[in-house]
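One chain is shown next in structure tokens, namely the form predicted alone.
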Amino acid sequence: MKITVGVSNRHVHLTQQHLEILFGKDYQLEELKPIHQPGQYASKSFVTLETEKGILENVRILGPVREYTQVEISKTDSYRLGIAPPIRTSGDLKGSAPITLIGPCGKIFLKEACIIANRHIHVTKEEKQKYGWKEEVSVLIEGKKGGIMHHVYLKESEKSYFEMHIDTDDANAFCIENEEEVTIIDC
């Protein structure tokens, strides 16, 4: 079966409390343009994000705001910040890497908050079960980097854009960009 992929670069998902935080009492995310998952959008905002040993300038906000702060980061920028997070699917942040977030009007520093998001594809429930789907799939990438991703992570959610989601350290070691398609071979 095909997919298409999005390619996720660094990025951050904030509490509305964060976001005033950093950019002022009743400060509101403005839409830069919409990304394929419903309701969710890049937003025009960006934070700084700061470690001991790093910075990393400009990172986008993805709106809406959400129960929680996250950091959204790939191996390769965890080199650069000095730090270790886990690989991680969203919204799971137990022991996950600190990191400081900075704002044109305020700064927080977050003990747990920053990740690798895990492979993933965005599916319903009931695509999930028509296909008979677990927790996992592989998939195969042709072209001259082709290969196989294993551990792909099914992530389940009521309203979904059926997508394959891989940071930019996947993409570049499969020479994979935005709107490519792969092929889901293994259940």
The other form holds:
There are 2 protein chains.
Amino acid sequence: MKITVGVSNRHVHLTQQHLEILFGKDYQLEELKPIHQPGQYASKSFVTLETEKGILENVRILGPVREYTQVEISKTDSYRLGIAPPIRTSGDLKGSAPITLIGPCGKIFLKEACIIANRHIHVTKEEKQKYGWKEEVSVLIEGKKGGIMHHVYLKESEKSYFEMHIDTDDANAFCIENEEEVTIIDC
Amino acid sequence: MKITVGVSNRHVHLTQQHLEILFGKDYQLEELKPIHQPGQYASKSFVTLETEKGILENVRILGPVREYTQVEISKTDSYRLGIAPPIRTSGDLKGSAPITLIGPCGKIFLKEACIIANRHIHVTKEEKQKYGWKEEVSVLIEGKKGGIMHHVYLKESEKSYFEMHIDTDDANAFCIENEEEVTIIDC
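Mind pulling up the form predicted together with another copy of the chain next to the form predicted alone we just looked at?
Below is the entire complex, every chain and molecule, led by the chain shown above.
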């Protein structure tokens, strides 16, 4: 079965409380453009990530605000920041890496906030049932630097656009680009 | 069968003629430390890579000098430089990407010099025959971002240290490090 790839660059999700520390009281995220997942969007706002060993500027905030603050970076980014974030599903932040977020009005140090997102496919419960999928699948990528990605997590939500999300390291290693099609081969 | 991984960061191979344009007449590469392939080494010298769209500084020269000048970068690097190098075996430079090399004494524009190296395993003819290998194999990588790398080219030479070479994009995507062991699964 074919599926479209969405390549996620490093980004941040924020709580309203953290957003206001970084950008000022009553600050609201503004939508730059929607992303495929229903209701979610790339905002017009950026933060700087800082650790003792490095910084990464112009990291985009995705909206809307969430119940938790989370920083998603690639392994390549983690070497620039000198931290070792675990490979995790969104929201699973226990034991994740510490990081400082800096905005125009303030900064926040978070003891647990930074992860490398696992490869995942957005699905509805109905899609999972229909295809007999359990926790994860494998995905075949064609091409001279092709191969198979194992442990592609099936991320279930009520409203979901059927799409596979990978980070920039996976995209660049396999030489695939946003909106390309790959093949689910294994349940 | 297990094999050890060597992660290749971006690097340059030079002819003696090009070395002298960049570093001055009769310049000789000095060895910083040997690499596993017999007779080859990381030198103490660096160049800057330049295109119309970007630069990458401190790119190490590997020694000894060769019959051809070649620049090996990752897909991630290629976005920084705004070029689209093909995925190639070392020495196969026809139609490869243009790039400018800058040293302390001069610069050279090369119309065909820059590639993304294919994943490859260094083998002797005897090893290839012993295991019945043809042109390429597949390699299994364990772990949360594990999977299978297809099209791993078998690079035959008379004197060879049995090792798999991948670029930093592959290493970071699969979360593997230098000297880790992976498994050849397919001939």
